[in-house]
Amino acid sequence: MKPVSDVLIIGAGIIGCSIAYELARAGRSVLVIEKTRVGAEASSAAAGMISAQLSHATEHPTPSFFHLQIESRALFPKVVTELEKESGLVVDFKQNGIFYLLFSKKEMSAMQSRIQWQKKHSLPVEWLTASQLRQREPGVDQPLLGAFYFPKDPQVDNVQLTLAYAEAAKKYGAQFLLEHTVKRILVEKGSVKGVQTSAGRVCRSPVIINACGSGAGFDKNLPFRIPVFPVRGQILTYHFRKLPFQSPVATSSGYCVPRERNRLLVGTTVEFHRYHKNATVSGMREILSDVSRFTSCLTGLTPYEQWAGLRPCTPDHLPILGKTPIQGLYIAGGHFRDGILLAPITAKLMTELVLKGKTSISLKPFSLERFL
């Protein structure tokens, strides 16, 4: 049987996107089978913040992965502008910076050898007072000690943008397989051959990409175990006649994130090994308890939506890309909470390693033989 694609890509998330516009964009036939439909995930599920400095300044990440965050980041731009082009979409970028807010003199100190880093390298932080704080986000009207914006750090619609890369890398011909599920991955004397579906149809491709997300380690036939889980996230939604924040606003447990038709998406939790994308009321209780520490304006009010997400998180919390044992299976997952950071460098990096055998930077720190 001939290939039916140069490339066939496992799930429709961000990443997978991402990735099969790129390799259609440079002239190779894709394939993208996806269970359900484009971007019904994690890449639905999340708030759109690309958050690389702030990232950084409080998670403390290791240098190879923020070095992978700023690129990422820096590629923004371009990619927004090319993808509403292409696609016909809006996706609702704003590079007005975030807040992150401090309670204590304790997460000051914290976070200030990693504050004082980025200044060195000439990545922009300002400090704010509380009083400054307020004439800039009146919302936050609860007692604080003051807050670091990152102003080069941007947010967009990721569900948009999740459909712009879907509807750009069809104009370059990548041809799309909803609601086909993949339960295995056909291997011939140590080489991918193509996958099976649970209706028994068979894609033959060379090159197979598992973007799976939380679901990566679905194929149990393989001679390999990948360690992706799942870490349920949840978010509520409310509306505004004027929003409370023009920029969003975070803490070490909490955010507010002001989006378009005066919409304000209020988060999250960070639930492990939690399997089911239900939400919960134990959810929305954590979430405006820790959102009532620094703003009252969701007093009285009921969340006109909620839902939840499956974040596909590995062991030491690091994506997954690159090659793998078998010839021509490549994964793209594991990015847990920076799917939507990463989107844009992971597309470039694997594109670069499925046609050139390279990458312009070094994916040994996010090499699967870390955990084989």
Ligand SMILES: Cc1cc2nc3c(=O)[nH]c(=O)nc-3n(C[C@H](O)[C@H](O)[C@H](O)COP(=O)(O)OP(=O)(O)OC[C@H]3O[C@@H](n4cnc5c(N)ncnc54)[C@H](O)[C@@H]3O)c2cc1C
The other form holds:
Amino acid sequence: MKPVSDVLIIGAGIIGCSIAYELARAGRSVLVIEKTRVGAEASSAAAGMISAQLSHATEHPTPSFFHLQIESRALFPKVVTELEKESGLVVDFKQNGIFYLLFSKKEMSAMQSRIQWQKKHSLPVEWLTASQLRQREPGVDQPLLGAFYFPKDPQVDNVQLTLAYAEAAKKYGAQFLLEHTVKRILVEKGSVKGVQTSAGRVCRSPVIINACGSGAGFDKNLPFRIPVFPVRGQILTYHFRKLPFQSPVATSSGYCVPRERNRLLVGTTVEFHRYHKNATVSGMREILSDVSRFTSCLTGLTPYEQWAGLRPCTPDHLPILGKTPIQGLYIAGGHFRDGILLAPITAKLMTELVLKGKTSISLKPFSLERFL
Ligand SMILES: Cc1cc2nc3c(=O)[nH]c(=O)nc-3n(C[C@H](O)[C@H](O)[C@H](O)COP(=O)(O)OP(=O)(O)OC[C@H]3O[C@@H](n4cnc5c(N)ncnc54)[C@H](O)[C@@H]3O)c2cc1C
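Mind giving me the form predicted together with this ligand, seeing as the form predicted on its own was just shown?
Okay, now the whole complex, with that chain kicking things off.
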């Protein structure tokens, strides 16, 4: 049986679609097989913050990961311009910056060294007192210490961005086989040969990229385990005549993200090993209690939507990018809370790896090998 494509990608989330786009643009024939539809899972559930500096200051001290985040953020303006042109879709990319609110000196000192490190490396960070913050964002109306402002962290409409990647990939000839679940990855003599879908269909390809998000470990017949598991996150959406915030405002546990069509996205929960993307009453309570620490703007309002998504997480919370022990089988997954931010750099590096066998940024810290 002949190969159906040069490269077969499993999963049409933002990671699968962005890789399909870069590879198709480079002239490769690409087939994407997706269980349901484009962007059906985490990629549409996200809040769309491109929060490289914020996430480094508050969570990840790993330098190689921060480097990846900063490089990816830098790719956004060009990628967005190209995608909007090629897909005809608008992705609402806004370079408004992101505020990180602090309530105590203890919280502030916990992030001080990373803030200093960022400043030393010419990454802009501003400190605002509570009253300076209130002048910029009057929606923050509860007592607090102040806020760090990361002016270079932008935001995007992640639903539109995922669709734009898929549409632009199609313009370069990529094919999408939707509503087909891949059941097995076919391997012969240590090399990948193709996949088999739940309908029994076999699609052959010499290169296969697993971009299945939280479902990356679906094939239990492989001779190794892919340690990606789901972490559920919930979001509430409110409608305003005039939005109470100009830019995303975040705390250690909650955030409000102003979006197109006067919507305010309010999140989130971080629920480890939850396998169902159902939204819950306790999730709603947790989110509202978190954001009521800094704003009263939701008091008495009813959300018009609530949803949940499954973030793909790994044991060390870093992504898995690169080769697997099977020749021709690659993985791009486990992006946890940063998959929207990391899509452009993931697509760039995975394309380099498939086409040239090497990458411009080392993928060693993100190799599957670290878990084998
Ligand atoms: C509430 C919430 C808020 C978030 N906020 C942000 C944010 O502000 N900024 C940010 O950068 N990130 C954010 N994230 C994280 C981000 O959404 C994820 O890291 C990213 O979407 C992962 O993309 P993915 O393509 O790997 O996975 P997914 O979007 O889950 O896509 C995987 C796709 O693979 C398909 N699939 C799975 N198994 C199979 C199979 N066997 N056969 C065929 N298809 C299959 C699925 O149907 C799915 O469409 C957030 C996530 C959540 C849940």
